Structure formats: structure tokens, C-alpha cells
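Starting off, we have a lone chain in the form predicted on its own, written out as C-alpha cells.
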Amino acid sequence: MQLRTAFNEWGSFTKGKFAGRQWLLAKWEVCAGVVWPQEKIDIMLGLVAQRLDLKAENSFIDLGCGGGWMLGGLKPSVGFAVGLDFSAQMLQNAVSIKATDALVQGEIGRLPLKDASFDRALCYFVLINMMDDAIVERAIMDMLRVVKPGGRLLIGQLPDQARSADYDRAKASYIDFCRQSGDLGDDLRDVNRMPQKLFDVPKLTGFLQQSRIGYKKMPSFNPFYRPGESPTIEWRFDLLLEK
């Protein structure tokens, strides 16, 4: 699969280079030199933990965990944490930072997991790479399948097609900010370009309604956050599904 190959290549390229910080998220940051301050990391992880209502007794899985950066930050909030990714290289990187209790190689949409296996599930910065609506819909149903009754699934960082111009403006402003602060490094998109899906919100929510899936649509974490700005933005959104 082309996408799997791309992530394996990305995992090999980033191995050991961004340990202890957003080594994987660097590709969304556009440039290698950008380092997230701890405040920004804490805001993102806190928002995810709050929306999932993570508790010490929960079993938790990060679906599409990549190198385990978010998983490692959320692991202290739960009783048992599992990471799943389709990239073997990404999982090797996750092992190196001891981000989880267990790792599984598998593909969202064909998860090698039993029904109702976890109290809480996260899928963040993942569906953005799935360009086909049918694949997205299959992925949502499969992820919800492995959540226990009464559990929660948070799907995040979904770009709103109707707000793409707002994203472009925010990104340009953030690049200028990083350039002025001297944090701008080499452009990594020339090393490995990933696809980015823009979501037709009425179509996606219509699918959820037709499938009788209860959901809440919420503003997503601001990946271009700077001190004094809102921690959430409207041009990307999260979906909280409760089973």
C-alpha cells in the first residue's frame, strides 16, 4: 500500500531525530526546527483526556499511534494503554520511547481486535490521510466496534472542507511567527509528502445519523497555537462518539 510505504519511509527518516518531542508531528509543523513548548503539548493532551474522560481504570487504545508521542503522554491517565499502527517502522519508534503497555500492527477498517475490547479509543491526526469516503466510513464503524458499551471514541483533527481558506491563512501566519522567532528549520515536506483529506461535514454527519451513531462535533485543538490564542479552532473538528 502506497500510504503504508510512505509512513514506513517517514518513520525511518525520523527515527531518533525527534525523540522526546513532536518528532512525528514535525511533518504537520511543516519544518523540522519547530519545537512545541510544554504549554502547547499540555493543552492538546489535556483537551483529548477531558473529551475522552480518561480514568485510571480505563483500558485505552490509540488507533494510528505512529511513533507513540501522544500515546506516551496519555498513558499515565489510564490503567492499560495499547498502541496500534499499520506501519512497522512507526511501531519500532514507539517501542524506543516506551510509550505504551502493548503495541499491535494492524489497519483501521480491518482491526485485528475483538469486539468491545476497550473503554476508550483515540484516532487523532489519522483519518486526515484517508482520501476515500468509503474507507473513512468503514474505519469509523470498525473503530466503534472495538469500544465497549458505555465507552468513548474520539476522532480528531478532521479538516473542514468549507474552512480550508481559514486553515491556509492560519498556517501562513504560524510560519511567519516561527520565522520571526528563529525556529524555522528545513522543509520536511520535500522529504515525504502525505495526502490531506478535506471533509464534507454535512456528508460525514449524515453518514453518522443514517448509521444511528450518536456523536458530538467540536472544535479541534489548534495545531498552530501560540500563547494568548484560543486553544481550539473551527477549521478542523473533532468527533466524539459514545457507544
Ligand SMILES: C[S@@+](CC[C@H](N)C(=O)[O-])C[C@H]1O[C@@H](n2cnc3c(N)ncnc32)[C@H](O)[C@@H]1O
Contents of the next structure:
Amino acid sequence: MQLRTAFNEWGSFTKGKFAGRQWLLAKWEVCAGVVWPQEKIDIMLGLVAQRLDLKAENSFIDLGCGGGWMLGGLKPSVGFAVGLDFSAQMLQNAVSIKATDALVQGEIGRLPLKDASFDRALCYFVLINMMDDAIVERAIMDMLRVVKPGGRLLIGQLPDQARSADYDRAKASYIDFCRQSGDLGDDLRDVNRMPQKLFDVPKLTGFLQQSRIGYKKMPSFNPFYRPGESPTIEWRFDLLLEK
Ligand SMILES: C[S@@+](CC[C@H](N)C(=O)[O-])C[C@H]1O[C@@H](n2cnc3c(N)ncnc32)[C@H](O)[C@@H]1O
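I would like to compare: after the form predicted on its own, may I see the structure of the form predicted in complex with the named molecule?
Then the entire complex follows, led off by the chain already shown.
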């Protein structure tokens, strides 16, 4: 599959020196050598942990865990942490930073997991690459299937198509900020981008209502956060699904 190949290649490019870094939120940041301050990572992981209400007795799975940097950061908050990804190279990167208690290679939509296996599940910045609505809907149903009754699934960083101009503005301003702080060279350009879906919010929430899935739509973590800015943004949203 083409997308999996692209992630395997990215995993090879980032292994070693980039493993464990925040890289997948913005590919160009990795290529330009931008490193997020720990404060920013702490805010992001804190927001995720709070929304998922992570507890020491929880079993937790990160679906589309990539190189495992979020998984590694959240692992101390739960009893048992598992990462799943369809890219073997991404999983190897997660192994190299000892991000987790167990890793599974598998595809969201056809998860090789039993029903009701986990108390908490995270799917962060993954559905953005699923271009077809039917594939997104199948992915959501499959992820919910593996969550226990009473459990939670947080789907993070869904770009709102109605707010894409706000995203472009925020990105331009962040690039300026990085340039001024000396993090970026003059030759910054967008590296070959993965396909990225913009979400039709009424259509997606209509699907959840029709499927009788309880959800909360909330602002997402601001990947362009810098001191003085809001830590959350409206141009991407998160869905918290409670089963
Ligand atoms: C943009 S990265 C995000 C990684 C991580 N969640 C993060 O936020 O740093 C997307 C990850 O999802 C994985 N992925 C994409 N589609 C998938 C699918 N259908 N099943 C399993 N993994 C998938 C990719 O291999 C990649 O590691």
C-alpha cells in the first residue's frame, strides 16, 4: 500500500537521531531541525492525558503510534501501554526508544485485536491521511470496537476544512517565529507531503449521531504553540468518544 510505504520511508529517514522526537506533527520542522521545548510537549501530553482521564490501572493503546514519542510520554500514566502501527519501520523506531510494553503491527480498520480489549485508546494525527470518508468511518467503528464499555477513545488533530485559512495563517506566523529564533535556515520549503484530508465537520458528526456514538468535539492542541499563544486551536479539532 502506497501510504504504508511512504511511512516506512519516513521511518527510515527519522530513525536514530530523530527517534523519540516530536517529529510527526510537522515534517518540515524535523527537516529544518526545529526541536520543541519540553514545556510544549508537556502541555500537549497533559491535554491528552486529561481528556482520556488516564489512570494507573488502565490498559492503553496508541493506534497509529508512529515512532512512539507520545506513547513513551503517556506510558507512566497507565498500567499497560501498547502501540500499534501498520509501518514496520515506525514500530522499530518505537522499540529503539523503549516507548511501550508491547507493539503490534496492524491496520486500523482491520485491527488484529479482540473486542473490548482496552480501557483507553488514542488515535493522534492518523485519520488525516485517510482520504476517503468511508475509510474514516470504518476506522472509527473498528477503533471503538476494541475499547471496553465505559472506556474512552480520543481521536486527535482532525483538520477542519472550514478553518483551513486560519491554519495557513498560523503556519506562516509560526515559520516567521522559528526563523527569528534562528531555528530555520533560509532554504525552508515544504518537504514532500503525505496526502492530507480536510474534514467536513457536520458530515462527520452526522455520521457519529446516526451511529449513536456519544462524542465531544473540542479544540485540538496547537502544534504551533509558543509562549503567549493559546495551547489549543479551533482549526483542528479532537473527538472524544465515550463507550
Ligand atoms: C502522522 S503519523 C502520527 C504518529 C503519532 N500518532 C504522532 O502523533 O506522533 C501517522 C502514523 O499512523 C500510521 N498509520 C496511518 N494509517 C494507518 C492505518 N490505517 N493503520 C495503522 N497505522 C496507520 C502511520 O504509519 C504513521 O506512523
